[in-house]
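Let's start with one chain on its own, the form predicted on its own, as structure tokens.
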Amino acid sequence: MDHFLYKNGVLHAEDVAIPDIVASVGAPFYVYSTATLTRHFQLFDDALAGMDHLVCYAMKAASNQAILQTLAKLGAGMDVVSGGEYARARAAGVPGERIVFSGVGKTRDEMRLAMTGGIRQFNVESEPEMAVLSAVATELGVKAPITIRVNPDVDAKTHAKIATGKSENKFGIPISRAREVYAQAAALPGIDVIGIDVHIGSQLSQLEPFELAYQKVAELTETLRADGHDIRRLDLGGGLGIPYTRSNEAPPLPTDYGAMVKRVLGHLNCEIEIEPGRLIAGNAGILVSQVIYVKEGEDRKFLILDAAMNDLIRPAMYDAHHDIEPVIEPQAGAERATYDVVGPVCESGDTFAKGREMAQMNAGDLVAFRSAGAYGAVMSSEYNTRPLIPEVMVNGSKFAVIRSRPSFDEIINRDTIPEWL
């Protein structure tokens, strides 16, 4: 469910008409719904009620500080994967004890930043990282709290580029070597082993892969405790998918996920962490764009928009589907047409959809890309010297620009010309 609905024939974000934002901000832009963000976080938090738990939002999905503050005020922790994300979370007011640091390539500087600023735990991905983390912690006179990410070799049954839990993926240590690696960790002077971490991928549409992975984690917990390790926290990652098209079967609900977690892991009396990103932010945001031209090709029509692959790269990178709807609701029985929906970037890959049937459109019409809140704005770029598009947040009948569109001068003036020129 989201809060982007037609009212009196006009698409609204909560109680704000999309054309009113266009009149103020110009197209294209992203707009997020506070009510949707709140509802989706609460679904996860409620799903784990009765267990000691923390929902850590995976901020790589959408990391504007307004989004982070909205979730932090609800009690969310944050899952970060870089020093920049850590700094962004702290700037948004998230305390260090609610920040989990993930990622395969943490640097010494990032480790130092997190340990001096406060950290809940590091999710360690390899023995070399663990040794460096211990050395940095020892230099600082502290112990680094860690979970070790295990790779359970479970097929997440998702897109190959967002699967992370099989043996050929770069993430974690093989679960078969876990006892050996945990023994190494316990011997390091700067390390405090507190738990286990697992994350098998993104946009999962079934609970079975999660359950297979978590069963392996449950068995590993018992084994490691028998070896003398105080395993008191299980980080289960994220990955629950969202419906990108309204005609598709919906992925499992957070309530079903929570029930499975309690059934598989509840007997261990561990604190549970989960790290949803897409399911919280995905349907909480849309991309609004305007039609520049309708072009007649040899055997097809092209709907040329002012948004491009640099604004929303998911279709070009992942062959991802987004429903594309007119901002003004078509009348019943209105003419329909089939378009290749494209942007103005000089790449054939700048294509959002091929052969998409939709209401007939004209130059100047507005369209909305549904389910664009996750991995949209955060993956955008200034390719072709196209300015990053604004981000807008709506709360009831109010809206605010939470990232402004830079001018051409601001973009160009970041360049520094060498003295010999």
Ligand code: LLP
The other form holds:
Amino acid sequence: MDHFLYKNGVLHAEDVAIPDIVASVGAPFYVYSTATLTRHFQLFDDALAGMDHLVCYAMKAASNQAILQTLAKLGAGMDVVSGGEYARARAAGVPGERIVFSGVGKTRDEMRLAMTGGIRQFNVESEPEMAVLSAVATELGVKAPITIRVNPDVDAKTHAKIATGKSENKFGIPISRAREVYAQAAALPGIDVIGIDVHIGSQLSQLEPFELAYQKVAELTETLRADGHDIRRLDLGGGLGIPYTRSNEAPPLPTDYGAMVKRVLGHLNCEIEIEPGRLIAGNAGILVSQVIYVKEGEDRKFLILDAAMNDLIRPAMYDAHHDIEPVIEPQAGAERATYDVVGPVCESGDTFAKGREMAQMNAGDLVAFRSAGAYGAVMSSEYNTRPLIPEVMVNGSKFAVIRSRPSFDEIINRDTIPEWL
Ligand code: LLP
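Given the form predicted on its own, corresponding form predicted in complex with the named molecule:
The complete assembly is shown below, putting the previous chain first.
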């Protein structure tokens, strides 16, 4: 469920009419709903009620400071994957003890930043990383709390570019070698082993792969405890998918996911962490864009928008589908047309949808890409020197620009000219 609905024939974000934002900010832009963000966080938090747990929002999905603060105020922890994300989480007021550091290639500088600023735990992904972490912690005179990310060799049944839990993927250590690596960890002076971490992929549409992975984690917990390790925390990763089309079969709800977690892992009395990103932010944001031209091709019509692949790369990168809807609700029986929906960038890959049937559109009309809140703004670039588009946040009948559009001068002035020119 989200809060982007037609009211009196006009698409609204909560109680704000989209054309009102366009009038003040100009298209294109992203707009997020506070109510949807809040609702989605709460769904996860409620789903794990009764277990000692922390929902660590995977901020790679959408990391604007206003989004982070909204979630932080609800008590969210954060899953970060870079020094920059760590700094963002701290700047949003998230205490170190609610920040989890994931990622396959943490640098010494990032480790130092997190250990001096405060950290809940590092999710370690390899033996060399663990050795470096131990050394950095020892230099700082502390012990680094860690889980080790195990790769359970489970098929997440999702797009190949976002599946992470098979043995051919670069993530984690093979679960078959876990005992050996935990023994190594216990012998390192700067390491404090506290748990196990697993994340098998993103946009999962079924519970079964999660359950298979979590069963393996449950078995491993017992084995490692028998080996003498004090396993007291399980980080279960993120990955629960969202409906990208209205017609699609809906993926499982956080409630079902939570019930499964309790069933498979509840008896272990571990503290549970989860790292959802997409399910919290995905349907909490839309991308609003204006039609520049409608172009008649030889055998097709092109809807040329002012948003492009640099603003939303998911269709070009993952063949992802986003519903595209007119901001002004079409009248019943209005004419329909079939378009290739494209942006102005000089690449054929700058195509949002091929052969998409929708209400007939004209130059100047506004459209909304639904489900664009996660992995939208954060993956955008200034390719073709197209300024990063603004982000707007709505709360009831209020809206605010939470990242403004840079001017051309601001973009150009980031470059510097060598003295020899
Ligand atoms: N935890 C870890 C360790 C992750 O690598 C990820 C996502 C998450 C949590 C959050 O997963 P989520 O709940 O959002 O599925 N750019 C791609 C998605 C990449 C996901 C990367 N890792 C897309 O646009 O579909």
